[in-house]
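What follows is a single chain, given as structure tokens, in the form predicted alone.
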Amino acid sequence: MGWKEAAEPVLTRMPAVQRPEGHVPFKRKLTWTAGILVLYFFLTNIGLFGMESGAGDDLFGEFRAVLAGEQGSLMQVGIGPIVTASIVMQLLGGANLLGLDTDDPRDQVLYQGLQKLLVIVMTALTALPMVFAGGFLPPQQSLTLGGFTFDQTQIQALMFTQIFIGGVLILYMDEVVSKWGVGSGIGLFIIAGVSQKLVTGFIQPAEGGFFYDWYRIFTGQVEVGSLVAGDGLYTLLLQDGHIIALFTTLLIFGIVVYAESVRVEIPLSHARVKGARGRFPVKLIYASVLPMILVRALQANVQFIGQILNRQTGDASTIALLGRELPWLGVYDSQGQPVSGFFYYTAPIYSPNDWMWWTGEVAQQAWMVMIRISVDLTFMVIGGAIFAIFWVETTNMGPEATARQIQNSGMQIPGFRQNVGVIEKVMERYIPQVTVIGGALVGILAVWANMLGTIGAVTGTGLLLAVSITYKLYEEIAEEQMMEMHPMMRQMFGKE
């Protein structure tokens, strides 16, 4: 008996959101999408029952724009487990270790069930160390509920249960949006988090707010001096949410929208209907920027491991294993941030304060900073290209799957025989190369935006994702409206 036969009774019985049997009206899709968005914001504002108020470090603080969620709330783990499970499934599928044919309906059900089970396992594995190791989510000393007094271990178990339920909820909220709404839940949650940070970065009436810091400079509360940290010129140019950050934010918006419009259009004609023509667009960012979620999630998991190891060493700043200090692995400062070693060099660049050593904000030497920048850039460029390839292959966007889709639609490439193999060879001239170039380009843009900073400190990756997902959402809404106005279009696109 193979693993598929053994696991089938479990995987096919995983709870799932039922697909709509017919066409879902556009207004109802918008209602479902808006409802899930409101529910998401509601859940991010529900604090963990039993957690010490105002305490705890956010392990994923620098990755929140990508992983969504909120520290100390039911949405503590965000979309992290979903993304991590997707990475594992893509790696296993890319290496063909699962033996699943996604064109087979039975294997499709097994694949989806396995991914859902993996998300649930990852939710538990992510929540366990957050609650029980290192004091990331410190519990209250005692708690009385309904006449029963909980000890600290029981309070931690209660907190773990809440985080686990929140992680499962976000999994099914994503599934509801994917099946009944517009776009995907993951994209929706990322847009919501990034937009909230962007607005806050502009209007917050405190230090770091764009308009507030300009007000302080105009009223003489901050003097315009040198580029040294703390002086007005540094604040104007380099601090999170100011001139360079505003310029970077606007430029990223423009570049992503432009890149989405750059494409190679392959002409198509209908094999039987004379005069029926079309085009198959191969965009510059063919795999979209969604593979960047996978790259950043992988980095987040590496840093997560470093934080756990650091917390296990007690008050010492150097990571220790089996009683031996290992400074090459990582040395941490009093704020729990790596300052040298493996975990420092593999930490992404988050803002100008991480690499502009001449401002006095960076304690490391220039050569250490340059190594960190090089590692981050290499990881994002190569990782972006690799995950873009995996993304294209696992989402049926590769040359072979695209050729089958064109063949099944009755279209062909003018001047070529109507044959799947011939169409596939034409697609192989464009799709693999554009996928790699697009993935690498997005990686470069993400690192560059992080280095210069963005409004609200949403990070370059978060901003790229928000702009690209919003653009895709706009295209999907336009398509839905067109199909709503012209019902025959639904049959042509196989939506009916």
Second form
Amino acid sequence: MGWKEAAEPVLTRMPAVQRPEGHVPFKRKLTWTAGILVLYFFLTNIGLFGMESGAGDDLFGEFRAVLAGEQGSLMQVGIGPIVTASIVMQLLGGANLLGLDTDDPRDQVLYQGLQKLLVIVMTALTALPMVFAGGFLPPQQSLTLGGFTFDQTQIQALMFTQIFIGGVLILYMDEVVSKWGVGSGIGLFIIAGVSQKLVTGFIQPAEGGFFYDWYRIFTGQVEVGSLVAGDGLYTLLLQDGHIIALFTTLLIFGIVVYAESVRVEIPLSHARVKGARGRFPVKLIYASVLPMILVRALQANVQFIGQILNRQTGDASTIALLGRELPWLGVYDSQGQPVSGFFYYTAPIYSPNDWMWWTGEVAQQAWMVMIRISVDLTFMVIGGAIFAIFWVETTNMGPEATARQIQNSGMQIPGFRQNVGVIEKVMERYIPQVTVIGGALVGILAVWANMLGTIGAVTGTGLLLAVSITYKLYEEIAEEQMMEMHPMMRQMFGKE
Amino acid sequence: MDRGQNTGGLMSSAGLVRYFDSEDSNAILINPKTVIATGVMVGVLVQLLTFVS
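Switching from the form predicted alone: structure of the form predicted together with the partner chain?
Okay, now the whole complex, with that chain kicking things off.
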């Protein structure tokens, strides 16, 4: 008996959101999407019961932009568990260790169940260290409710329960949007978080807000040094002027929208109907930017381990295991940031202040910074390419799957025999190469945007994700509207 | 016709979680309204508890 038979009773019974019967009108879809979005924002504003409000450090730290959610709220874990579970599924699926055939209906049910179970397990695994490792979510000193006084461990257990419920809610909210709304919940939450940060970065009436900082420059509250000597230029470009951050943000927008339109188009013609022609686009960002979340989440998980180990050590700045200090593993400063050791070199570059050693803002030697940049770049480029390949394979966008789809739709490549194998051969010329180049390119873009900084510190990955998800959403809405106008189109797209 | 990627199964735009068309008859089905109602209720409950304590 394989694992499939053993796990089947559990996996097939995982609760799922009902699927709509028949076509959902576009307006209703928008209503569902908006409803979930409002609920999401509502829940990010509900503070955890029993937590010392305003205290604690975010375990997600700089990864918050990508992982969504809000520190200290019911949405504490964000999409973190979903992403981590997805990495596991991708790696297992990509290496074909599961033995699940996603074309077989029974295996599809198992796949869905396994995926859900993994997310729930990951939610617990993410929430546990957040609550119990200390320092991330400090519990209140005492808590009385209806004459019953909770002790610290009970308060922590309460907080854990809330975070866990919040995490499971996120999973089902995503499912509602995927089945009843437009796009997916995960995409929606990422856009929501990044846009909120971006708008705040522009208009917040405090230090760090783009317009407010320029107001301070004009009113002379900020000392802009001599433009010739360089320090004035430095202030304008990188610090209070945010000029480079503004340009990076705009450029990323432009590049993503442009790159979405860069594609190799494979001409198709219908085998029976003369004159019916089509094109199959192999986009440059073919696997889209999504594998990037997975690479970043992998980096994030490494950093989490460092943070948790650091907390265990207490105030000591060097990570200690079993009473032995291990400076090669990681040394942390008073703000909880790694300053040297393994966890420093594997930490991604978040902002210009992390690497511009000539400005004197960086405590490390130039060579240490160089190593960190190259590790980050290598990780993102190679990781981006590898996860893009896995992504293409597991989402049925690979040569074999697309060839079958084209064949099934009755199309063929003009000048070639009408045969799945032949179409697959042609597809193999483009898809793998385009995938690898696209994945690596997105990796470089993300690192580069982080190095130069972005408005509102949304990070390069956050911005790339938000722009490309929005673009996809726009395409999807356009398609929906077309189907609304011409009901016949629904049959053509095979959605009825 | 040039939307080959969209055909197999139902792909969400972020696609981190995949949902297929097939469902097992054993599965417990949740109404989407229940999800929203639960979310609202949990939020309100936690907020109330915070006020009360």
